[in-house]
Amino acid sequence: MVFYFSGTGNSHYAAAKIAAETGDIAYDIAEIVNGRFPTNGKRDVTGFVFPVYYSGLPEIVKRFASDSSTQLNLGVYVYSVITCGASIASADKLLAKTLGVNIDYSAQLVMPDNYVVMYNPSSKDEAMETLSAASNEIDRICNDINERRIVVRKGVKNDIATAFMYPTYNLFRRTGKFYADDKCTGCGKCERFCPDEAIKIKDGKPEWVKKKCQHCVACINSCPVEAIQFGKKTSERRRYCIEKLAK
């Protein structure tokens, strides 16, 4: 089975392609944590595909990996494919520690930048170029997985980056600075896309009803009229999600 978490579609794209090329089934972690553990897919292989957050794991991935149902259903071959804009640091090691097992195969997959809260996401041309390279890299990764290769990433710098950055994630994943500006049409797409159910449409406008979320920025990037903002700077930045890129 392939388990994935995705905010703007990068990891979903990778997971779907990996599942197709390895004869497996991809499952959305956000749906599983709010429902039942799946029973279909390869039982001897377990894959995890997700974006790196602050050099570590998205909170929902950490929660899923620490759950006994997940740990009891791991295959004999466990792999991770972690998407990023530059580096995953030691997020793969953190996943292994959370699962309580060794990861047999770990891959870093560079995908288009999307964290609009911190920086300007990739332009369309940049994103298309990155996705083209990523598609070729996924083919190589799938070949490794099908051959059950053992690849473990190492690096002291990666360990330092995760040790330094990841503790800040819980501090910065607050929802207080999210808001919808006057362009908002009340379509409700942000509410539907939020994996934390942290957004509710009230009086035709989104409200963030939880103090913390994943900070997957699906709400900002998927808004059809670019009405959702975080603080003062996002209104001047591009938006990115694979759905929009395809259109």
Ligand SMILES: Cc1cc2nc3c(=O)[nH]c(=O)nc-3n(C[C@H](O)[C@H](O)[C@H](O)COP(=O)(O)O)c2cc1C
Given for the second form:
Amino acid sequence: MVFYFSGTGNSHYAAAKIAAETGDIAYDIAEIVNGRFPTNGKRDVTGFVFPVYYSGLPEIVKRFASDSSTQLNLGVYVYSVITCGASIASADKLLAKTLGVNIDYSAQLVMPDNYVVMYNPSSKDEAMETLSAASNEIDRICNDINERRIVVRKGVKNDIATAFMYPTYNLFRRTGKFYADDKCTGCGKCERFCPDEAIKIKDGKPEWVKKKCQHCVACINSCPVEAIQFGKKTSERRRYCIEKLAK
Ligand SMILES: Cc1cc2nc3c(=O)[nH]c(=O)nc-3n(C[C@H](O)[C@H](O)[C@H](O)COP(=O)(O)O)c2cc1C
Ligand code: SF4
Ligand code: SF4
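Same protein, different condition: the form predicted on its own was shown, now please give the form predicted together with the named molecule.
Every component of the complex follows; first up is the chain already shown.
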């Protein structure tokens, strides 16, 4: 089983390709955590595919990985493929610690950066180039998984990055600065796309109904008319999601 979480589609793309190339099935962690899918069943291989957030785990992945029923059903070979804009630091070690097991195989997968609330995502050409390299890298990773290779990443610098960066995630994942501007058509896509049930359409416009969310940036990047903003800077920035890139 391949368990994945994805905000803007990179990790979903990777998980679907890995599942196809390793003869497995990919399951959305958000669907499971929100009670829409059972996790029971024995497995030989268990994979985790998700984006790194602040050098660590998305909150929903941490919650899922610390769930005792997940631990009980882990396979004999456990791997993680963590997507990032630049570096996953020691997010893989954090996953192992949260699961309470050793991870047999860990890979860092560089994909287009999506964190528009902090910086301008790559141009379409740059994103296409990164995605093409990532696609080749996934083929190599699948080969490793199919051969059950053991790969453990190490590095003190990675540990330091995770130790310092990850605690800030909980401070920055507030929703207070999200709003929809006048371009909003009330289509409801942001509510449907949110993996954290943090958005509700009220009087034809989205409202952020939780104080904190995953900060997966699916809403702001997927809005068809780019109506969602976060604070003052995002109106000048590009948007990135794999769905738009494919068009
Ligand atoms: C909240 C948040 C925090 C992020 N933190 C990091 C980071 O610490 N290091 C990094 O290289 N990329 C970081 N990124 C970039 C994403 O990990 C990367 O673009 C990922 O492939 C997105 O995957 P998705 O499309 O499946 O959501 C961050 C993105 C978000 C939304
Ligand atoms: S996706 Fe965009 S246009 Fe549609 S309701 Fe949300 S903010 Fe409005
Ligand atoms: S509100 Fe937006 S950023 Fe937060 S979890 Fe939902 S889709 Fe992701």
